[in-house]
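Take a look at this single chain, the form predicted alone, given in structure tokens.
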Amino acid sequence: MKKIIKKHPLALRWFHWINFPILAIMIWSGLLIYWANDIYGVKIGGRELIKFFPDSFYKALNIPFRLAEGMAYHFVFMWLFFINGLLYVLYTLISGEWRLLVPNRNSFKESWQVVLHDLHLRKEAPAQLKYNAAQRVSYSAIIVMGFGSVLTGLSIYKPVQFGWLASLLGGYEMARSEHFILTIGYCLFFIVHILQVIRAGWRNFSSMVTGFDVVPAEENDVQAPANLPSSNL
């Protein structure tokens, strides 16, 4: 016998699905801006060994030399990114969902155990409530990264008006580098997140759409305490 259990609140699902295309557009438009001054790479002794984005990459995606278009999209969607992120944080604080998301003192240790389990190097995964330790660490980190993107973005968008902010971040060039590094972090998070969703299967994905999960009765009987929703997401 199977049971239907509530898994994800409507608000969290909305914030999740709204943020996904917004962040994708922010990364895409950021590439348009970056191409206008493509300066980053791995250099040793003044010799460039690796360029992050070779010319073939931009040509394949048909995005070279579109600075004005990239800035227009970036500056519009950054407000949607900020508003959606702010509402998400406020919701988790008011609803109490933050208790399920914020890492505890054991999360960093257990997150490695989760990684080892996912790589089939450990037989058993550590106990979890709604989210496992690795998810708590990564989901909390993405909030901090979003806050960092807003600060670094403002400092390079208005370096005169927000000169004090740029100074706190190490100067204009440092703030731009930090913004670029955060973007790489988002891309890595995207890749890992999508691979984990595929690995978890259709049931996990559908619960993020409907908000409910269908589980065997015995699985529902061993869930977390009643006031904390249980899942394998």
The other form holds:
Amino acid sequence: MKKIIKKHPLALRWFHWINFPILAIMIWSGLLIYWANDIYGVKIGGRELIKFFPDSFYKALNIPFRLAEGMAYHFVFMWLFFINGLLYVLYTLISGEWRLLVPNRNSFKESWQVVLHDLHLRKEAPAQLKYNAAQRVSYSAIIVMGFGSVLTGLSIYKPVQFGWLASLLGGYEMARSEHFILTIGYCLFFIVHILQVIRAGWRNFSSMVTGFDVVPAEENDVQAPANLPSSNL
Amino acid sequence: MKETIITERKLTEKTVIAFTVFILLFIAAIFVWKWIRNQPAESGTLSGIPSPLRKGLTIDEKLFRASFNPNVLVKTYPISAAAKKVRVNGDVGMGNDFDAGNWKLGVVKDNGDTAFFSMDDIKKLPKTDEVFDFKCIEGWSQKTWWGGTKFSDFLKYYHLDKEATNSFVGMITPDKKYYVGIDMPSALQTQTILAYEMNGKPLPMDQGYPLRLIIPVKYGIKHIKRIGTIYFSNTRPRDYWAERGYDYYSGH
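Based on the form predicted alone presented above, generate the structure block for the form predicted in complex with the partner chain.
Now the complete complex, all chains and molecules, led by this one.
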């Protein structure tokens, strides 16, 4: 006999796995668009440390001269990205799942402890429910970022009709750079997310597909069926 | 969280089913992706990209044309904000064999006649100067200063009101190599001008001398340089960049 615990509701698994390819398409098509005016970089004291992006990077991903294609994909798949994100937020609100997700008073302090624990610089992880403090902070931040991408995107897509929004975000060119920075944020999130999934192991990954977590054997033993004498151990 | 005790066999079964569905959906998604990419482009002026994407862009267009508000004006700036060195992008339709001396603007009327207008015919209407943030579809923008005649004034003054009831207006360069199609509400928006000046001087050759369109509610691709002929239609006029996969509407 095995004990399983319901972990991820079916709806959440759908939202998560639909978002994955759609966000990938949005980032890829965004890259096709960005290439046509690739002006961003990180400069310190006049020296360019990072250029977004080097020619070799574009070449490797076959990015150049595909602006029209990029815009077409971007402005079709944006609807799926938006609707899926909206449904996710509505679901978490209505189901009450948000209580497990949104950071609480201690989450910001504790998320550092989680990071230190995960880096093996601290022995104990802080107590948690479904998600640890770092997860609460990052999974909530990513939703805020998604909202930000929709708003900055809208203000550069229709900068006249949504001129008020563009002004609010610092103007057309500022909104474009914010849209870009958010995308870099997704990529960083993705890297950490993948590393954490690998670190957490198969059981954790499996639960994102099956929805349930299998309770390890040693915990099973503690609650052995009542008809077995447990005192003779 | 809800706990359940199940047999090992049942656990395996549940896991296998979940992963099978997961992998099948993943494969289905790849097929849908490949299907989209392999669809041929539509023929005609809405070309250049797989037809499902074009359908998507047309839905976007419908939505934004329906919600277009001509009273929302494009933000304008003082003349001091205008760039002295104006970026030149694109020279299709700007061949060297252009005979500026004999240029006249041809307007095809609904009855099939073409009326010709000299620069003086255009200049005698009130002049509008505007500095706005010119936005290129490539993603850059630049504050630039243009002067010319409001397109809506031009149509009214020369009794082209009936023509203005068409859904679209088309414009073509004298060599017919560059052409745009524009929905009428955007063309009639009060900031759309037939521009003959840039930075207070006649248009430079590479900016479309003698007359170009400035339509601040659109991307730069619609601001056709060196207009030769204007015509009206209820079906989409040909559009150079739409034929190359860009959004026909390209509106802001």
